[in-house]
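Single chain ahead, by itself, as structure tokens, in the form predicted alone.
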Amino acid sequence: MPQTASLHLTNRLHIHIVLESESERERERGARMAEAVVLLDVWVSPFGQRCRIALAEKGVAYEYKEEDLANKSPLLLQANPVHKKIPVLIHDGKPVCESLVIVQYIDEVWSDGAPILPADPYARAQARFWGDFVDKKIYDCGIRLWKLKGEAHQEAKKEFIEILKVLEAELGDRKYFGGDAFGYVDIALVPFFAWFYTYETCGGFSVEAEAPKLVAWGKRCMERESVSQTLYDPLKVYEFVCSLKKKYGIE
């Protein structure tokens, strides 16, 4: 073949290749883009903590954005029409909504990550057993404990009390709810451990006093970097229950 043939074909084989590299690159990007994952949230939620702890552990990349409930913006409506409410996950374009039907999202969807839910369908069921207690109980009674005065005021801190006896009876002396493993359970409890100070100021009673096995599960949880970089300050809490307070004019 002559030389000046040789260099043609070996340019035009070399513009194929930088002009297929450049494709394959922009298919790579689109589908990242399909796949972008977006958050609506609110700092202190401990619902959208749920879903910030979950896609942590699976390391999922996102974009946090953060909603003001008081003038909610059109994606949150348009996501959650029905609730209107955060957290809201959008991935690929698709809205899933509630924070525990998130959390089992990302566990489906980011399959090769360590499993939120247990194997077992058992294990499973009654891991969203004590999911479905603890978004029942806990945040419900919670307010009342800094809502309410009164006799109302002492037993929402009696039935407190006892919400915690029975999650510590059922965390028993286990590392985590489901065994040695972080999971479900204690994704959709963890983030209320940083509301534990603010309950317990608000209703008159230690939480480590009634369940230290709880609280010391809770300091076991803040090890991990998914909980110590989702979770706020106690403090930064109470303050911002105090300020809901003083809106609210409850003294």
Contents of the next structure:
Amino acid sequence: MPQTASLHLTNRLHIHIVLESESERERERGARMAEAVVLLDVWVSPFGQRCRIALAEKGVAYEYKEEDLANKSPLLLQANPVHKKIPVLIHDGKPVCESLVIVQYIDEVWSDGAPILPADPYARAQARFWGDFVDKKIYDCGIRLWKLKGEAHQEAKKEFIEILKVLEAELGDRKYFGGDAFGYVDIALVPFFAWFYTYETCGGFSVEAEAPKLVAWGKRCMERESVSQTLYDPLKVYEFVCSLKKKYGIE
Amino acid sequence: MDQQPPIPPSDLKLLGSWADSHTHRVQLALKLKGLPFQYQEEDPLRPSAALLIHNPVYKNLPVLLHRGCPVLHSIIILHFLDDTWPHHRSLLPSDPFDRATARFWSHFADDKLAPAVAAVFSSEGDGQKAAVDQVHQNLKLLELELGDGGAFGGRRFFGGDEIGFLDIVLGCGSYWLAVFEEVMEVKLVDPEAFPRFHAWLRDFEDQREVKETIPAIDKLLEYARTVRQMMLGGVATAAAGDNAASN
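What does the same protein look like in the form predicted in complex with its partner chain, given that the last one was the form predicted alone?
Every component of the complex follows; first up is the chain already shown.
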């Protein structure tokens, strides 16, 4: 009887390996395969989510380990001694750090799955450029939206809207940033789709009004299981940021 | 090896600046891969119309034009060169884990080491002392990786026996260490504290292609002194200081 394993990624952060075979050896083999790939992460991290989406797109089984950033595990400190940050992908005991480095690694190792970076060298360069743009711009500017007040806040709002407009222009009328295929830039940016509600609420603007194509793109990405199973409800993200604000005594 | 037709020099055009380490990265990479190219000198403070058209988002250098299409950011350009000319000498390693390691440390070079070095140049007094300490901490991390058990342990270069991607990224920029040591009168690369890094840098700068790429040290010294004087004199715009400091 053919033995198949199907992997379900749930929103509760656990990897359920559902085996249709009753064989204990199959169960062990499946568990070993998942243990060969470990992701150190934090549930709400958009950087960690990039890795989760990439792994899901490639159908790679892995073990997810939630980190407490206030109390980092010895494994995290050993795996990323330079920055001590998540996400870290540990593959056969070897750590890979930084989300977009991890996404490229996943693409190169599991090369038989759908490609994340396009084949054409120029398209690859453009994808890397925009992935880097998202990295440099969104998160840091977004933090300023909920941390700062007064003139600094207004400055952050202006900058953030400008970032949205640049991305909107780059997307144009394409289905995804990768064209017809969901790819590297989509993976780099889509976790922040769940943060749009937080950014617009804290920033005092509407993302949809400023970048309607971007919002439509985000909704299209959410139709993909890899994305919908990874991103959290925007209200939950907002709740999280509110708890951070309370913790830092903001507002 | 595939027989590729010779590449016309007009296919590749590099917009760069003579004192810009990111420009040097691309020049060195093109040289190592044996790719002919045209070069256009740009003034980073006065971007040309071409630069503004090809890099509207950042308006910075270098820009590589391949048959008129722009490729931006030196690290991305190096990847592009490998992707487009895979049969010419590879810059990146072939193993995915080694590639990930090289990429990680290339980001370290740009996000941690370079700003720390720049801070040494643009600060004074206690601020400068803190900046020097930060450079030392960063060099210590690289020193560890070059040692036994490190990611690059036992190697002459980060790329192995020959210089590669990470050597290019770290090396083009590390020459500023010696320049700032002299201009700022600080000690950055102490051969006793960082023997492996010191040896690597010496061997890197000894490579023929590197010597042909990096400007003579006295030109760099003169440039750094001029910018520093302007900064102290308060005459320079912030951009001038940033330009020198981030190179």
